[in-house]
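Just the one chain here, the form predicted on its own, laid out as structure tokens.
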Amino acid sequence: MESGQKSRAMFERAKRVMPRGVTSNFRYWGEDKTLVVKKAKGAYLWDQDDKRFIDYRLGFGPVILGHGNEKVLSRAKEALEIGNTFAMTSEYEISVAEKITKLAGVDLVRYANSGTEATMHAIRVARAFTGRNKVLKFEGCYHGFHDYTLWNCYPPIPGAGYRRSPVLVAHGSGIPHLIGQLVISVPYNDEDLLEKRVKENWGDIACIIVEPLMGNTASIMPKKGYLQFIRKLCDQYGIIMIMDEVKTGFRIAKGGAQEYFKVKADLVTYAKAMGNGFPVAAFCGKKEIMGEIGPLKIPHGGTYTGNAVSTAAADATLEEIASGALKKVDRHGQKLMEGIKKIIDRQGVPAIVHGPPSMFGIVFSDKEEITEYRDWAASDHDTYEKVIQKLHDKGVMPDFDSREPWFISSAHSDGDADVALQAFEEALKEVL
């Protein structure tokens, strides 16, 4: 699909500002396609040119409520009324560390500004509570911007080695080389593998960070046990279990996915759907290790954590999903699973439909089931990218990248359900 006339000119606005016109690299489709939002309301967005899209990727997953939720809204205007930065603790970060300690069974909780610092907290943390330096990070999992994660995200094949042995690549340029040296890689949902490195190495892990399921690679969903697996090495070899709910947390389940895959983590990282899409993070965990970070002992802190809009708008999410909103969420995600593999079947077409409701993937592929990054790697995203520009043409819109989830909130209807699998089925057939 190609911008409109008004989309284009605000484009060519930005670059003359901006590299490549955006603010974030996942944000630019290409020089014709690139959009600008105008705005966006419940389940829906607009672009500059006034084009209505049911809105399936709601800012890569936090807006679990549907834009502008009104109850959000209200809390984060009754913040603005009383200031917003203090350099203080304010009432509204007592309460969302209450709600969440409540909802996912958590000791204490930091704050933060968004999933990367989230994630880079936790990593020191357990840098310093174990005394050692190693991260082990799973091939396609994606844990934030910083050069401590960016490795075997999304590399290529066969350049990433063999899967027994796999080559460290950096995210891109700017990652010093030297930092690899300090991760390690193994393929997701290989627990013989897993053990073999742990046992070789464990002396230096500091910690295990996983994504519960892996998020950025099409809602693979973990094999049964396996995070279990991990939870038991971790403990048997004295190494931090991180678990990266930066997509999940408070969407696949009101606890995450420590409720939903009944594991309990070290440390746990939120951040997305915590705060209908204002800018807020938090790092949660046990008391024996977050009890130690403070002055003289571990090191954190932020001049914008916990701000009072963004605590306030968390605030009135979190009430929200307490009282059940996911409940919506779930049945809406349901029936497009549900329609899209029906869809699928009767074209004939081999692809999976996998993962939770709230945050499901589709891979076109033969297999009959996708495991591990490898997997998806090899499926054909070709045909998968085909079909979500015709659904942009269609104004149904979820993300090009076929790594992506498809993200659902509570504002989506059965209405906009009917629409998106009628535009799914046209435009299969256009692409096949």
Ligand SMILES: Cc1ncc(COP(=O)(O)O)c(C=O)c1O
Second form
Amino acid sequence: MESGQKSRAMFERAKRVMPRGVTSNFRYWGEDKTLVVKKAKGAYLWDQDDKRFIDYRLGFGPVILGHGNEKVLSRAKEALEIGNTFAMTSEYEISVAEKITKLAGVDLVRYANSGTEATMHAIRVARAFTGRNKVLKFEGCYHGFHDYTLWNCYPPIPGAGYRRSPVLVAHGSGIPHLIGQLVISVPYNDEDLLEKRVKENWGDIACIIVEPLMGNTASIMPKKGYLQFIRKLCDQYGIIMIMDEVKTGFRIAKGGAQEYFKVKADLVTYAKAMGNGFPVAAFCGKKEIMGEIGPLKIPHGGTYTGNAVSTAAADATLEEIASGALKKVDRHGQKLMEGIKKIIDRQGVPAIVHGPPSMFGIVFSDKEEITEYRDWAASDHDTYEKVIQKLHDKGVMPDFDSREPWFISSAHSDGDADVALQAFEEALKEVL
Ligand SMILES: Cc1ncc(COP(=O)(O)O)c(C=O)c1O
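Given the form predicted on its own above, what does the protein look like in the form predicted in complex with this ligand?
Once more the chain from above appears, this time first in line as the rest of the complex follows.
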């Protein structure tokens, strides 16, 4: 879709003051297509030309209760009345930490302002606790914009080499190659390769950081027992297991992936759904590890961490999640997944629709299952993008990038699903 006149004019204005006219590279969709938003409410988003979209991007996932949820807004407004940044503990922080410990079964909580910060701090804690430096991560997993993990997130294939011994590829320039010496990368869902690399390097490995499902590669699911296998290896070799729940936390279940997959990590990171779009994040975990954070021991801080408005928003969001908001999210996602699968089958297109209903992925591929980044990389992105382009024309907005799941909120209605499914069927037919 070509953006409309007002969006275009606003984009030109943005480009004069911001590189590519955006504040995150992921938001740049090209010169003709990049939209400028005007407002969003509930399940909908409007661009500068007042074109309305059913929003299945939800700001890359956070807006679990819908845009401008009244309960969240009113709690945030209440917080504004008392001030925002104190560099002191406030009651909202305590209340949210209590809710997180209850919902997610973690012992202790520290705040951050973004998922990037949360994983950065968690890795530091793991390094400090173990006295080791290396980080093991998986191809196709993304953990934010710090240098420690911006490796083999979306490496070019074949540039990333043979899957048994992947070449480490930085996510662009400016990431010191020396830091790459502290990173080990293996394909997801391959127990043998993982065990081999751990056995070779365990004395240097501080942590294995893993997305419990590949929320940054089309919601590829872990094979049965895979996360438990990581847990076992970590126990065996004294490695800290960090589960990066920035996308899955308080979304795929009240207790996130730990509850959904029945596995307990040592440290867990949360952001997105915990604040319904307000900038708030946390890293949490076991008392024997998190309890070591403190002056002269393990550093952590941040001027804005735990600010009143963000933690108040998180307080209200987690309250809604605790009272069952995810049931509606799952129902809508299930309806969409089943509907999309039927449409795809009717059209005879080889494709896979997988993942949890609240954040499912679609991969156009004739493989029986998609289990790692390289499977996704070999899939038909071109057709996917064309379908998405048509969907945007019809006012339905999942992300262009097929790595990005379809995110569902509790504000999406049954009627929205009907509209989205009809648009999907038309879009697919038109592209085929
Ligand atoms: C799994 C995961 N970890 C970390 C991050 C980084 O979070 P943020 O964009 O809030 O820095 C993301 C962002 O999408 C993510 O999906």
